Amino acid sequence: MSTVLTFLLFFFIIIIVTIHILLRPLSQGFIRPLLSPLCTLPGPKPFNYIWGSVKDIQSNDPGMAHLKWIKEFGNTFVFKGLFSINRLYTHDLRAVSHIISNPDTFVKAEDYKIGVSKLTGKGLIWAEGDLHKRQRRAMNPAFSTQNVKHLSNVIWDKALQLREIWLSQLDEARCATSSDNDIDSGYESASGPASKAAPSPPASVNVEGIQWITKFSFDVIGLAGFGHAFNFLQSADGEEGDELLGALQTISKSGEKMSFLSTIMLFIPIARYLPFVPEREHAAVNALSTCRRVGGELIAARKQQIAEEGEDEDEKRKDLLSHLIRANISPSVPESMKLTDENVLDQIPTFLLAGHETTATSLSWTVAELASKPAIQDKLRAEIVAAFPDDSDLEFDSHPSYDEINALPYLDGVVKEALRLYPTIQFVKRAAAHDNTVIPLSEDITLRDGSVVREVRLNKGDNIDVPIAGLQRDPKLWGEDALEFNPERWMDGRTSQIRLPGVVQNLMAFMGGAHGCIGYKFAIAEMKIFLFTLIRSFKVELERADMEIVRSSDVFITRPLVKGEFEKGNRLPLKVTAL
């Protein structure tokens, strides 16, 4: 029967990918995309008509391939994506910062809206326009610099949480050694009494990085988010534990790797009424429902609570949903500007999955480089060490201020070289609104027929790769170490003529413009509190001297893989010592 079926879905598909391709000027139109004024850009050959360009950008690391066309046909070019649809892709600054600047004129794009809508539902990321515009405003005051602030008590709780637990791990570690250790020296010969053991070795324990970082990340986001306790960083590793929880680690490995008949139904909107659905979407789908059943029920005990509380500014509550909730009762915010119940619900997956997932990812390259580079490490404790001497300051009820740790340059560095060289989102991809769009550019381009001409002209629909990865690894940016982990760079002043138009200055990681990422200074803080903590009382390497950690450019989001263990997936295996 599994036979049959399968022969039936791969008949399914051949069958609606030929009519794709024979009724496209009904859909996205085949005759369209070939007049478009993309089409005279230079730019590389398809691999062929359904994968395009993509085999060659999946083949190299993220951005490589890129930079690869670039030396070929210069800074804007046109490449196909999936099904030969044209994609405009330019490092010219100039354009860069017309496309996020313009969120009216270069909107979303079609496939990237479905997908999210299916992943978190229609919060900030997929919202646009006036929706996007009220969802801000009522999210602005969580984001605040004050507010930050306070949320960061969540990371230190968490972060100081997570080591206790690797400290009491290291204690069972020493206890067991020195168990050994006196069954061995006890042994008395019959040429007499043993000697005296030598000291035992500082105790070590393996853990894999990016499994506790993934814990800490959820427990703090929960909090800070939504006033919601996972307490992920205390449940045993394959431990029933929090339904939400479990539902949103069911979506976020769902977005990890699409299937192809996932991608058809993305990019084909005829195949969506396919009788098949992939087991990860459906999934997924299950998941969503599960976030949006808990959710209603934290919006509405959370509305009795705020309505219960009083109105001291002490008292009030400073999580995301909180905020939410007082802006859309409070009388001096329009109804015009304020949310639905719909619009609030699909916030919690929404900055549930995104907060998580950038600080995880983010965090493990960081870590990774550190295990693997000591003499970066040892910088970095010696900055920390040198301003925090006294380590009984690192405690629950006493710890260094959001300032303080902001004010530490090397940290800094640490923290904004990790986010360059390991953007989270590879790219940005957006859609031209309407006909005879123009994008200016700073420098000339020759076009196929040979002509020259210093701007870009784009039909309604047109795609758009806004480069992050590529940009941020572009040897003329940055030099030719642009793809060594570097972190005197930022202290150094070669950063200071780059002007990457992001809303952190010269990175892009966070995009830039009225869609820039509303909780950057949150994403920071906690990835600066991590390992400020971490680094203050572990000396961090990775499992094995010969291990290399690389990533895979074949998913959305790049996380580490342990090179020729690519089968046992996303790994971080790392040996912490107690310092």
Given for the second form:
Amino acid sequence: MSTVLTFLLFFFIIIIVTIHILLRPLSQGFIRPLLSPLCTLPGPKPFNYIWGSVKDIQSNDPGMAHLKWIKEFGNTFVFKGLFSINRLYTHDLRAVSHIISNPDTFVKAEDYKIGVSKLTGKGLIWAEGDLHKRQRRAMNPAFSTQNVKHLSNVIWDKALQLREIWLSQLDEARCATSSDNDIDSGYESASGPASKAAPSPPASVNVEGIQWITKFSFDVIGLAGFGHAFNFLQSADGEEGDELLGALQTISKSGEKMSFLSTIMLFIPIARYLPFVPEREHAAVNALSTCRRVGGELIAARKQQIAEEGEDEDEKRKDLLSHLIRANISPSVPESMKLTDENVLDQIPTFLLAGHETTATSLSWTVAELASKPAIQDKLRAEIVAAFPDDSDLEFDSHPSYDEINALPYLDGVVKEALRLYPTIQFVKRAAAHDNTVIPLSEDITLRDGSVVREVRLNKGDNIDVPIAGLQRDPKLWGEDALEFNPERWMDGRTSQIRLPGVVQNLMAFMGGAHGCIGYKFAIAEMKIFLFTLIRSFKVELERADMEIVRSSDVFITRPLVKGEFEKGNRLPLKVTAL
Ligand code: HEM
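May I ask for the structure of the form predicted in complex with protoporphyrin IX containing FE (HEM) now, the form predicted on its own having been displayed?
To see the whole picture, the full complex is given below, headed by that same chain.
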């Protein structure tokens, strides 16, 4: 072939590839959505092309914009997401159950999967289909009730450790107050010795709630997940600590809020070919590779331990990593069901992040509510003290059992109410896997052309938001006090009529179906043990009576902020008094 012909052929291939690269996303991103049957559904007018209706969502408390739209358009409607991408939103419980129980038809949306893989790699949160089934089967035993009972010892150790730290801070504060009183009284009263000074008031200290809860939950997941001691509770602020911990903190930070460039790259497929990596993402990519390297070392070390000690000795280890490795080497597990080393490695950032961020945020909101509602806090403490009058039971080696903690009804109500009113994840994103996908509804809807139907049709790739915050805050389901923190609603039979299809009855906070949260029992045990230990020992208030704790909706995971002090970032300033 002549040089000219080779050149022309090469040139032709380049043109074809370029047209394919340019047109495919154009057709998938812009043309196909215009032809989607979703366009026939009613819904709010977008703010503009780029923002769609997202500004409305962000400027309201989670779930509230959707509840407003429901009043106007009914339970099932379409709103525009970023870049005016259609998003189906349905409050119809038949539709929600159908979506979450058919994971092969309603798959994780592409942008959600890309976001998750950047933060945690291709672990259980990312996986679908057979890979998901294999991963889930390998991990289920680690999250059985029996295993969570064993793992709850780790939670007790860490909650008691935090109690000791706060107690010693209070001791220091008490010493400082009493020596001040001594000095004061020595100066003020020449008539008597310092010991006759007025009794010092009960000592209290100011602590940053989110910071301590984060340290606690990182330490818990490090040990329960991987038998790895971060010792974050003992570390001083700003201290250069564990390498894995540092990497996880960087990843958490990068997931807090996306830059405009990252958003464009996530939602416009063609933009993913841009030769830039936003700075925050760059840090997250490096951090993820640190996680994988350290994770690889943890796996190798554990395998060697098993080889040296034998499998029987290893059976005593209950952490997730030990379960995974045991399942992978067990001759009773067929080869086709085993995970690759790569799959096992992917679970390390997945579980460290999914297991700490969500629980820490839920706990922060629970403590914020208890700190601002003393009557609820007192009632909770009264229940705990009545059930376990002897404080000396709270020792490192003797504490109430998992079943005893779960039998406390008001504690259960407090935890469920916090998960209801402050779901860490406000919705999950799914997309139709095929053209002509049908979602059945329990009630008729009227399309834009006036026709009445009892189903929604979707094309492949059409987006669905499965609501969590909206359903959990809907007055039609929960009554007129839906936006109030009221643990009693879980005790007086009011919730028995609600039929939300979550893994925990009547809660969507952990989702449901095949992708429902695998760690929910562990998360609930962690929240209950933390509250039991600390509310029993301390009175917790907001640092100043005039403080108001609020949240913002423009981030994926919403943590507490102090009203009027947003520039200081997520905070929960507490005043803690020893009882
Ligand atoms: C209060 C705490 C928690 C909340 C609110 C929560 C919430 C959720 C939600 C809503 C999902 C569904 C995501 C989706 O369908 O796209 C999920 C899945 C998941 N969660 Fe949790 N979670 C919590 C704690 C935990 C803990 C402690 C762990 C692990 C130790 C964990 C590990 C996971 C994993 C691995 C998945 C993916 C499950 C799958 O797709 O099979 N979560 N979680």
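Residue numbers count along the first chain shown, from 1. Everything numeric in this text was worked out from a predicted model, so none of it was measured. C-alpha atoms forming the largest set that superposes within 1.5 Å between two forms make up the rigid core.
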Open item on the list: Taking 2 Å as the cut-off, check whether the CA of residue 10 shifts that much or more between the two forms after a rigid core fit.
Closed with: yes
